[in-house]
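A lone chain, given as structure tokens: the form predicted alone.
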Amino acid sequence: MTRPVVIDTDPGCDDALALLLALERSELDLVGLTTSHGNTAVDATTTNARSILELTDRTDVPIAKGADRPLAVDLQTAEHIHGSDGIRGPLPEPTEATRPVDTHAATFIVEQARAHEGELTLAALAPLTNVALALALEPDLPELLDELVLMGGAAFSPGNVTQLAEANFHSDPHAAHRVVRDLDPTIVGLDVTKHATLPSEWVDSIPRDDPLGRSINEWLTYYSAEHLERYDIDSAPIHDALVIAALVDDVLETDPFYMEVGTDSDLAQGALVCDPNDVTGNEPNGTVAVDADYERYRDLFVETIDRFVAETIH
């Protein structure tokens, strides 16, 4: 049987490949994609997503384009890391097949939930905005969700944007602090997904000299010499695939949690802060991801990849 799920999203390079898995694996049945602002503008994640789509010629997946700034701090975007549009490789140009539909994306996410009431799966992958707008909407949610699953935070391990914080949170921190508290997420953090890299002989592998293959290529490649020197690693993560693998087999060990985060507008901005030793007496809201069996997946990812560019690439 199997699940259905919408992706919030900001394509991005590691969007990119979670949703080329997503996409490729029959176990999920993507009902819909929410586009955010985050690794670049909402206008450039929707392309984007639009693209993708085009490129794997799913394009009965419809597509609602969401909000384009946090709800309350300014608009911080990661093209120095994921390209001039917020993606690197070529891609197609959307067609009129892709068009987004004529909802916002919290209004979207509210009608899928309603729609499968009990079965939707959420997986954000962006800033958390359009999922927080859609519990303001919505405050029955949490109820009519399945689960929420969601790349974001730095439970125990130091963050990627300040010394605490994770980019999506860090990105709309009061998003985040609404969404955590309220929802109760799977968090699949930096202290898992700084391990989802992949093999470099296999990304090596991959061939180059068609558009689609030069694409995944760079898309597995988007940290820079200087990235892969401080995080002290040999290929990027793909931060976001661990969250759809996930969906697809039982690759997390997950444990539960009191959980807030921060809006503070200096060092607790995005800050997941974690209670382990119970000093606030509070009840888990969510779980954190707190360790991975990459190696299964990595045999997922890979298997997944192989077999769409052997089906594609002629």
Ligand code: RIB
Given for the second form:
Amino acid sequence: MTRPVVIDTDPGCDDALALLLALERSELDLVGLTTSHGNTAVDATTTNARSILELTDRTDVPIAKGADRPLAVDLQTAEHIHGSDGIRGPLPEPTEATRPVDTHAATFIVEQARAHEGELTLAALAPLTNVALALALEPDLPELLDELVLMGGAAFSPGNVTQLAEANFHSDPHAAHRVVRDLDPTIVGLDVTKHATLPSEWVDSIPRDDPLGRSINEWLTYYSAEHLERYDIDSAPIHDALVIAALVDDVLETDPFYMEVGTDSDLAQGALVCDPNDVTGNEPNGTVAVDADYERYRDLFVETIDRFVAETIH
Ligand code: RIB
Ligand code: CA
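For comparison with the form predicted alone, would you give the structure of this protein in the form predicted in complex with this ligand?
Every component of the complex follows; first up is the chain already shown.
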């Protein structure tokens, strides 16, 4: 039984690999992509999503373009990490085959949640603006969705933008606050995604004499030497791919928490604060991934991408 999934995304090198996993896994029925500002402007993330679907010959998947800015704070992007167009690799120019639908991403999410009532999984890999707007459009979204699994936050680890905040939450803290408060998310944050790296010897084994192989290699090695040194790691964490792996295999260890997201100060902007000591006395409003089976994740990732490459590169 496949599960219908909408992926909200800001490709983005790690998003691109997460999309490959979702496209290749038969457990998932990717009913659509929604695009957001984040790693770069929404026009570019939309172009990048279209290029990825053209590169993988999956122009059947609809794309709905979303928010071009956060709910309240100023737009921030990350071309310094993902490349000048927000992505790396030799991608094809989009064609009419991947023209986005006329529906805004938020409306698309609501329409798909209603069409697949109680069965739709929403995988959010970007700042949460589209998801918060969908919730504002449809207050019954929590009941309509089967599950919301998101990459974001840093509950018990340092952030990657400030000491406390991870990029997706920092980019739109008001959206993250509302989504965490009202949508009972499963949060896959830096606590686990910082370990979502792939074996360098496998990365080097991917054939680079083809646009798909060269793109996959560039997406896997998107962190610069400076960033690897800054984080004291020897390969790039593929943050978003861990969310997709968690949809198809039991790779995460999660715990329920009452939690809030900081919105009203520069240094606390986007901070994910959990209440493990029950100081507030509030019931949990979501679950946080506190550990993962990284070897199981790596095996799934390698097996899926190897199969995708074998099927696509002749
Ligand atoms: O902090 C990592 C997250 O921010 C990932 O989703 C990455 O693609 C960027 O959007
Ligand atoms: Ca992302």
